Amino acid sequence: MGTVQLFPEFVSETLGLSGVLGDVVGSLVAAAVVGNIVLAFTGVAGPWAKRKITAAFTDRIAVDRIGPFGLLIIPAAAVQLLAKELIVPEGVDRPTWDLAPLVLPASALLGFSVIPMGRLGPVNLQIADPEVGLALVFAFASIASISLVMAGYASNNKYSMLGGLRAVAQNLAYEIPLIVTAMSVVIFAGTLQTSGIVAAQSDVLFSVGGFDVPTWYAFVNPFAFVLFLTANMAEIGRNPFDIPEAPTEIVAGYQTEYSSAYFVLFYLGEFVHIFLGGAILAVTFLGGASGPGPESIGFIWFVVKLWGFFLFTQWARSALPRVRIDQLIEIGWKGMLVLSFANLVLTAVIVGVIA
């Protein structure tokens, strides 16, 4: 596999810099570019497409006044939060209470560093591409529980408090199984470098009446991605695992004691990580940026995929009911640990037979 020029390098070089400072600057830019992409698809998926596509599948009439198809409500609901007061209610544990909504969004951001976004033209999106690339995409990925966890136990409320708790016990149990099984997907690939992983989707699995069918995980070990698919729910916090926030329990969890720029920020974190779950499982299972067409609109692919993944989680909340806590810790512990070792086993005997 060719070595492939990653974005900072394309910066730098267009810029004409070198040395340390075309390694800064190209570091900077590449991540402000990348950064924007991902939190104008936040942007709009918030305020706008989750009330669109909510109200499509339960059979009701969403945003349609402000602006063409609703779309002016974006900017209308960031006014309207951002004015609100921000109110700091009494015992709250500071700085801890102020930096909790900053870690959520900026552990999903970090992922996102080194995620293969795939080709837009001669330009290839993607910031850094470390030879354990997928193991730090896990690693800044699973802050966001130490940021719920932070919030419950600062807002000085009971019910926060419980929310924080129920974050850490929906972590161990599905982080655990989520990796397993990613761990299936390197041992078919060789490799924890994204770039890799995806390149090693590239080939042709089988052909159907002249159609191509990819060698994506998703194919090769259907049953992985059904775990993967159901663990990166539980990661990310979508219904029916969305017990931290579980507004007919606790109110709304963690944030129940947060408003105004506070409650943006979390709000925010919560649609980024959204989006960075579905990039893992296009990086681990669905290849990537491929598809037909060009190399070069790769990236195009890319945002078909995620958009993809939302809208299946969009679909999960409105017709999967919300599972209990005790119920999630048991599907969690006895049912996805002891499916996700059975799955690593079986690859590795696959893989080691094959080889």
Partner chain sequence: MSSDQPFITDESRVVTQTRDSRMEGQGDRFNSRLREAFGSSPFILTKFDKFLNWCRGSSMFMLQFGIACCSIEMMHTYAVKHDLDRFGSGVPRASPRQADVMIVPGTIVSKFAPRMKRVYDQMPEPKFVVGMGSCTISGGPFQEGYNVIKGAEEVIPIDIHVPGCPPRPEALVYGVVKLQERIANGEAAPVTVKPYELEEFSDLERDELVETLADQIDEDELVMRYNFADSP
Second form
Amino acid sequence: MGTVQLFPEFVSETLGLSGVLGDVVGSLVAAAVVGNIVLAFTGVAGPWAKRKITAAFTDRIAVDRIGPFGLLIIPAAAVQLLAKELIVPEGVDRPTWDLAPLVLPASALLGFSVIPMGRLGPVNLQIADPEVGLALVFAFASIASISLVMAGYASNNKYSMLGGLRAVAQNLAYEIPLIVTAMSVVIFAGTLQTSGIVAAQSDVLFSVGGFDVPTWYAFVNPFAFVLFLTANMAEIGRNPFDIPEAPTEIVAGYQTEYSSAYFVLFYLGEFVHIFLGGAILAVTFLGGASGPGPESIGFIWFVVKLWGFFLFTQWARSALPRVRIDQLIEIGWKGMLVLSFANLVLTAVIVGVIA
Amino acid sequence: MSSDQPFITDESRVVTQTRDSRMEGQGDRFNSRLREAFGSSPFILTKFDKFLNWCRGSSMFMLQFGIACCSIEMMHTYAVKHDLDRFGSGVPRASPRQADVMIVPGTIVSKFAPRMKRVYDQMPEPKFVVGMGSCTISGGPFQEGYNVIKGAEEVIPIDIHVPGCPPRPEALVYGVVKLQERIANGEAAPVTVKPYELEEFSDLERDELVETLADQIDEDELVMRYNFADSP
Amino acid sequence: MSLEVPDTTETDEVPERTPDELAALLGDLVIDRDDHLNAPGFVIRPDAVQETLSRLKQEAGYDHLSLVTAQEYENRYESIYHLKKFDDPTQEVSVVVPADKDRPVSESGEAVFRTADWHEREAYDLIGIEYDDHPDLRRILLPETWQGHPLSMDYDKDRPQIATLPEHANPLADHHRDAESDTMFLNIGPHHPATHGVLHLKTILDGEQVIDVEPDIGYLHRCEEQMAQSGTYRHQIMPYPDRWDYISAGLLNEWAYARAAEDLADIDVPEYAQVIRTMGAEMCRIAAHMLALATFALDVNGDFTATFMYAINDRERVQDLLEDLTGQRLMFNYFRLGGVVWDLPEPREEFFSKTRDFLDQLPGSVEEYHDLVTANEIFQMRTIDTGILPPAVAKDYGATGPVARGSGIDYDLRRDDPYGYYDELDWDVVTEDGCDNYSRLLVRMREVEESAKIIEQCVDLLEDWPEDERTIQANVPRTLRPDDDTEIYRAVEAAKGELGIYMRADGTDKPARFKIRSPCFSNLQTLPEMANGEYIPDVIAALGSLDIVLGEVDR
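Could the form predicted in complex with the partner chain be shown next, to go alongside the form predicted on its own?
Below, the chain from earlier opens the complete complex, with every other chain and molecule after it.
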């Protein structure tokens, strides 16, 4: 795609660098910027927004004494957790035990490399735009379950083990419907490239009273959208599918034995995953960074969509009971899989008939 | 720091082994390797200490830990009306590995004491304990009980006592906020050594009781020995 | 599961047998008579316990073993089996089994009533009576390494003790050592977010499935019986019942003691005080059921969710009312023998209007819970048809309260063995016949509405009560000394079920034996029946639906 300049190219051009050096510096700077944006989101979401949102759902106030609106809880919690003793229990399987908390956030952050996060002024916040972008992002995202298994297995704790095993079963059951549903989007767009999928959603579906409804696939095929949303919740392990963690059943699941910095990494990884889930959803069904106004503020719309998805996960957390592991797998294999294939066939027929 | 002011004890009042062992070995929990390396407390480290203490005091994860009557009031403290989370300390974690503060809400009995000690040991440093209710102070209304440990302090060190049977949620909020204040001011717990320690069975002094149990308990099994006659 | 006795009694009227007829039925098993204030008592041979119990159960219809009391006299040990009928709990009989002072052994009743299992283990643990034929006679409340039996006469409270922290072995490991299946032993508790306190479940898993679960209790054994035995009837015992079932069911518990002691000392309670007691007790029931709902939501939904917060908020409202009435939020200590400690708070109108406000908003909140919880499809998926407790099994284990009523057993002491002001008021006993976790929750939620009805009627009555007839306490002597060797067993319907007190007076101002029949103790015993073969989350849900309070289980 020669028409859209990617973020690393923009950086190297701005710095006046070219060749290999330009590529390396541009990529590093771009990755650092995008990574920090995502980490900043999770920093706000983890210790503060999650509490505030849950509190709003349950008639409470939550943190409000530390700084304005309790915002200073963010550095306080981060430093406090990092400054704690790191307990390495006897009998853990190192280095698997140490790697697991790194793999989780890393896999989610890697996923962001191909997400078109929209324009902010002259900058197009996308690091890479390979032709297999969507496949790549799913591949990255599913590394997460390996991390959970590693943690569960290496912790030498039965609750962790149960959590790890649950994570595998859950991911197997939901990855397939998730990807099959995403395939229907690919059939619509005719490309795996993330920027291409976003571009394909920029037409006008119909106009209501002068307001143009775009061809976001959520509007074109709401059925697939709901399927994808559900599978996505299971994929990122949020209520009602938070069973790998399931605090009241298996204590804290795979992260039971982790303390201090490793716990922070897990906590971080989970939130990055929620945001990655939101990002995938935005790209495939909600028109990526598109929205009213000029294209140069697209990034803001993208952020709104991410936080909208985060809000949704927290809403589900406050309101919905957790399903049981066997029910979850039943829903996955017997329900979601069948429906997602039906959706695929339906999409193929529609596309075939119309196009 | 409490280490600046030595813990003053009135020697004449130390009458039992139990009390004696409480007074020894109280250390400074905030001692860092960094400071050991520097030897003294240079300006930058004291500022860093202050910042760390502020962080620790501002954000605390509680251990989700219910024992008895007081845990009901503890739930109320977390919930809508009292909302402990306003002070940045209302997120209960189920796993002791991720908790900073343990609220001990209830009576400790002989069967539970070793388990509570184990849970306390599983928490990472720096850790703090709020003793909630009279039972954690002295055994409360059950002090005469044949099975009741005369206060949680027999087993683990306690930073803040909240008296009451049970204390009202407001009292617990006050206790927790006081604890936060103390942490932020860098005051460590004055008591760290516990008379009822977990020890291996073979380490116990061979007396009549140990002889009787010798064929039931493995040499390396962890046990806790209660000297009820010696308790306060 | 032991389903040997199908429930055949369909009629409401159960023929009552006179003590002489019972004596004839038991024939030469009886060696003496030892009548209690509440029931005829038969002293039987220590080796004929099973025969006696099964005759009484099969032929006379005494299908509810409410309590097993053990005690030590100067010259003998004694176990008392308190039997009742589920269809008419006013028909009672006590089976007294003496045991030798030097070698206290008697036959176990476990083969006839499953519930005797734990009760006899407790008797062994605290008193030291051994039971022949008992399947598993171990200590239940105290650590296994405990020395001596603390409620026996020669126990030395000051002796040192040792408690162990053992690593638990998988008792089924050898049975399942084939290639296909392997089992895992999992300790749930004593510190675990779902155990509602300090309960230890020894769980054996096959994958996620539970193949065996054994509740291990005693982590909150606070010697409540010893405490009561060392307090005087008049004042010193009353504060303790609040702490048995501490989920703000305080007044219900106090009533159990008050009822037993009043009947023992023959005290009449003024009608006005009875109305206040009834109102306060039902407020407590609402508070207790709200917490049951909250923690059940915690178990099924996970974390501190909206349902939990809303239910706690409603509890907070009831607690405000109770605080106005009694002066405390949780440990009320409001009842006195012969009445209550003080009248309603002044100004009375304000209290009545606050209570009415609460009652007015209650249907709205109950509706909200139905929207949020019981109508939720995921919730129904989780709870319907899980944790099944068939009625016959429930009766065999002596389950009572919402647990029994959730299994379709129409048993409520407020109606069947009336006390207080309940028989003058218009309300219904709630039953559900789903026998599952969902039914037990529904029973609680509907009972909240019934309690609200009762409170409303009480408020009406109290509002119109003539000012010069507001007697809150009967005349009770400063020191109570019930006659030597009078024994009584009385129960009330507490939030969790039948809460009974057995007391034996010895002529002093303190009871010689004070035994608490805790509903949770019997209800918890049914957990393995409900949980075996289910998944871990169902065990957690079943435990939540039993709504146990460890303070009452362990006492």
